[in-house]
Structures are given as C-alpha cells and as structure tokens.
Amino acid sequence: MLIQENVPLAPFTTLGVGGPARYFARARGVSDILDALEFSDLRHVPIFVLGGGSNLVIADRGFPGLVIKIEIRGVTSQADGEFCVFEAGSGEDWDTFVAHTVDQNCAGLECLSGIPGTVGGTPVQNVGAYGQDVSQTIRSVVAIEIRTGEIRVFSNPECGFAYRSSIFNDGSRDRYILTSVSYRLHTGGAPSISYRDLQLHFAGRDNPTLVDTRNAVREIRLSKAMLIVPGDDDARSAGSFFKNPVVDCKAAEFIAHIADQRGLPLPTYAAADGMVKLPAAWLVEQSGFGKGFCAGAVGISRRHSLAIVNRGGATAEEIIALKNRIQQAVFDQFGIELKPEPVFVGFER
C-alpha cells in the first residue's frame, strides 16, 4: 500500500476547505486497512478515516497523522423471502448504490437519494431524509476494531441507532473502521411518501413508483442546494450544518410562545419519549441568519438556511467563526444550543 505525504485534503471534501494530511493512504480492502493501522502504530501517529468527505470540516492546518481514504467497493444481493439483502462495500458511492436498489425494485432507501458521501458513512450518523433513516433497513455492519485489528459484525440493535447517531459516533467513536454494510429492503415494496415535500410533489397523482420517488427527492434536494452540482457555490457545503434540536415539552412551549409574539408559527414534530423536535432552520433564520447571508467568503446557502457554504476561497477558520456566531445567536434568543452535524478534524479538542 502506498503511503503519501503532505496530501491536500480540501479537494476530498464537499465543503472545499482544510489543510494537508501528514500521511495519506487509500484502502481498497481489509488488508490495506490493517497495513495502514500497522504504519500508524510504528510511527505513533493518529489516524482519521475519510469516506466521501460530505459531512466534514478539516482544519486549515490539516491533520498531523495518517488519513485512510476508504475505497472498498462491491455490491452483492441475496433474496430473503419478500425482501432482498444488499451488502455494499463502505467505499461505494451512496447515491449510486441507492439508484441500484431502486433499479432492482427494492424499497427502503429511495428517499435517501441524492445524499452525498459513501455507504460507510450512513450507519455512523444514522443518515436520514424525507421520512427514512438507514436504521430502518440496516441489517448489519462489518467493522475492524482499530486497537486489535479484529473484524466484528454488528447487528442493527448493536449499532445503537438514535437520531443522527450510533455507537460509531458516540460511545465507540474512533474505535472502528467500517468495511461493509448490509441493508434489508422490501422487494416490490411501495415508496415512502410520508414527508410533506413529497406529498406536495405528488399531490393529485396516484401510485408513484420507486423511480418516481427517487427522481422527486433528487429534484427537491436540487431546489434546496442539497444536491452536489459542480460550479454551484450554494452546494459547496457540508450539508445541513446543524441537527434539529430535540427538547422537552416545556422548552417547546416556551419557544412557541416567542414565535407567537413574533407572529411566526413554530412548526414542531413529535420525537421519542414524549420529546419535541424543533426545526433548526427556523431557529437559524429567526436569529438573523437567513438564506443568502454572507460574511466574506462564507455564508448561508441562498436555498437552504442550514447549509454553511464556501463562496470561494474560504478557510476553515471562517467556517467555524460563522458556526459560532449562529450558535450564539440562537442560544441568546431561544436558549437552545444547536449541535453541529459535521465531523471536525484537526481542531483542538
């Protein structure tokens, strides 16, 4: 396996910021990963595992250790009664994989079309959109334990899925490198049209197909600059930068009261255990950071108020500065601490 030195990382990210990796390796199989782990042990350097770079902010100084770019490919499928189990390498492009499952007339991932990144990133943050989460279909995850090199298979319950989280970014963060993921999808199943945007899109139309739904999701994502389009600075982002906060009923009522005073109804959504999910986009906009906001080379997407964008030539420091401004403004006005979605690499902890 080739180990490169001082490789710029910004081109590997959708946000387009960040300095170099001290060491850089491409892993196309399990043996490459094990070789990379041995190299990091011998050099006593930290490692960072890089997938599609779509949910990532890398510091301007880069990363002082070894970046392992996961490029494990391959997709297999096997019938399981009225279901089909697809196993995909963690380096597979996510949207291409979703397209493949839709082409096979298998339901369960169609609403996750157009999300940038790789298969391996989806269990980590329990990726979800338009009424679907991968936790609803993931059967198992195969991973290598970094410390021992042992290969482990995690069942769905063992992944500890919750809203935008799993053990892989929570209790066992930085402990495993995912090599493949299997999904159990419904053969010939109907598409999920539960999300409001999709219901509006298909209003007056009966029985949209999986292909119709996939195309609609991509069209909607494009309208919100949530589809990667080369040359579109509104799409030069890390996706939604903040998670929708989940609060208790008392906090939700307090914020709803503020909204009523402003004459701006607050949309809310039921969450688990009697909690309430608030729209982070509404909180951001009502705190003075509307669509199209600019602060030099960084800003807010003109089509999506949760996307912090690089207008061209931005630095990671500028991205973080805007993030901090938004978080502080939301806290000052609503008492809500917005939590970011991206992974931050190379920053002081």
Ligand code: EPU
Given for the second form:
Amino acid sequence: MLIQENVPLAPFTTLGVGGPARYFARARGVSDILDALEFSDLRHVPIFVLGGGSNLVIADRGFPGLVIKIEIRGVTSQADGEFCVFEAGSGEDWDTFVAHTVDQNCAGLECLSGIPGTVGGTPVQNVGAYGQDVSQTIRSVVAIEIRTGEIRVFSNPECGFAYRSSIFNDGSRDRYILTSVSYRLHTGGAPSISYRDLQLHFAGRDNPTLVDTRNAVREIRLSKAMLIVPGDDDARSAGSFFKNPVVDCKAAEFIAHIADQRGLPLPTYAAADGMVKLPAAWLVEQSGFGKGFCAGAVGISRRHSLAIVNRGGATAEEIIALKNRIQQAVFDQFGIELKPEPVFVGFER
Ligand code: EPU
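Cool, the form predicted on its own is there; where's the form predicted in complex with this ligand?
Entire complex below, previous chain first.
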C-alpha cells in the first residue's frame, strides 16, 4: 500500500479548508486497513479515517498522523421475503448507492437522496433527512477494531442509534473502522413523504413513486444549497453546522413566546422522553446570522441559515471564529448551547 506524505486535505472535503495530512493512504480493502494500522503503530502516529469529507472541518495546520481514505467498494443484494438486503462497501458514494436502491424499486433510503459522503459515514452519525434516518433500515455494520485488527459485526441495536449519533461517534468513538453496511429495504414499498417540505411538494398529487420522491428530495436540497453542485458557492459547506437542539418543554415554551412576540413562526418537533427539538436554523437566524451573512471569506449560505460556507480561500480559523460567534449569540439570546455537527480534525494540541 502506498503511503504518501504531506497531502493537502482541503480538496477531500466539501467545506474546502484545512492543511495537509502528514501521511496519507488509500484503503481499498481490509488488508490495506490492517497495513495502515501497522504503519501508524510503527511510527507512533495517530490515525484519522476519511470518508466523503462532507462533515469535516480540518485544522489549518492539518493532521499530524496518518489519514486513511476509505475506498472500499462493492454493492451486493439479496432478497429476503418482501425485503431486500443491500450490503455496500463503506467507500461507496452514498447518493449513487441510494439511486441504485431506488432503481431496484426498494423503499427506505429515498429521502436520503442527494446527501454528500460515503456509505461508511451514514451509521456513524445516523444520517437523516426528510423523515428518514439510516437507523430505520440498517441491518448490520461490519467494522475492524483498531486496537486488535479483529473484524466485528454490529447488529442494529448494537449500533446504539440516536439523533445524529451512534456508538461510533459517541461511546466507541475512534475504536472501529467501518468496512461495510447492510440495509434492509422494502421491495416495492411506498415512499415516505411525511416531512412537511415533501408534503408541500406533492400537494394535490396522488401516489408519488420512489423515483418521484428521490427527485423531489434532490430538488428541495438544491433549493437549500444542500446538494453539491459545482460552482455553487453556497454549497461549499459541511451541511448543517449545528445539531437541532433538544430541550425540555419549559425551554421550548420560552422560545415559542419570543417567537410569538417577534411574529415569527417557530416549528417544533417532538423528541424522545417528552422533549422538544427546535430548528437550529431559526435560532441562528434570529441571533443575527441570517442567510447571506458575510464575515470576510466565511459566511452563512444565502439559502439556509444552518450552513456555514467558505466563500473562497477561507481558513479553518475563520470558520471556527464564526462558529464561536454564532454559538455565543444564540446562547445570549436564547440560553441554548448549540452543538456543532461536523467532526473537527487536527485541532487537538
Ligand atoms: N429555518 C430557518 N431558516 C433557514 C432554514 C430553516 O429559520 O434558513 C427554520 C424553518 O423554521 C424551518 C426549520 O428551520 O421550518 C427546519 O428547516 P429544514 O427543514 O431545512 O431542516 P433543518 O432542521 O434545518 C434538518 C437536518 C438536515 C436535513 C433537513 C431535512 C439537522 C441538524 N439537519 O435540517 O440535515 O437535510 O433537516 O430533513 O438535523 C445535515 O445534517 O447536514 C443536514 C443537511
């Protein structure tokens, strides 16, 4: 396996900031990963596992260890009664894989169309959009344990899925490298069109198909600059920069009261245990960071206030400075601590 040195990482990310990797390797299979782990052991350097780079902020000084770019490919499928189980290599492009499942007339991932990144990233943060998240369809995840090099298979409950989280970005963070993911999809199933944006899109239209739903989701994402389109500088982002905060009823009522006073509707969503999920985009916008906000080379997308964008030539430092300003302003206005959604790499001292 080829190990390169001082490889710029910004081009591997959708945000396009950050410095180089000290070492860089592409892993096309399990044996490449094992070789890479041996190399990092011998050199006593940390590793970072790179997928599609769509949810990353890389520090300007880069990463001082070995970046392993996962390029494990391959998709197989097997009928299971009225379901079909698709197993995809973790390096497969996510949206191409979703298109394949929709082409095969299998329901369960259609609302997750147009999301940048790779298959392996989806269980890690339990990727979700437009009423679906992957925890609803993942059957199992195969991973290599970094410490021992052993292969482990995780069933869906063992992944510990919650909103934008799993054991892989929480309790067992940095313990495993995912090599493949299996999804159990409903053959001939109806598309899920529960999310408000989709209901509005299909208003007055009967029985949209899976293909219609995939196209609609891509269209809606495009309108919010959440679809990567070359030349669209509102899409040079890491997607949603903050998670939607989950608060108790009292806090939600307090914010709904402010929203009423301002005459601005605040949509809320029920979360587990009687808690309420609030739209972070609304809080950001109402704290002075509206769509199109600019601060030098960084800013807020003109089409969605939850995306911090690189307007060209931005540094990670500028991104972090804007993130901090937004968090402080939202806290000052509403008493809510917004948690960032992307993974931050190379910032540890
Ligand atoms: N809103 C604003 N200003 C905006 C955009 C939205 O105030 O510029 C408010 C509106 O009230 C809107 C509400 O926020 O009704 C929700 O907006 P949206 O439907 O766009 O969804 P979101 O909560 O901002 C979440 C996910 C997205 C996912 C969409 C659609 C998180 C952190 N983000 O965004 O995921 O695509 O729902 O399901 O949960 C991502 O994680 O990177 C991502 C793009």
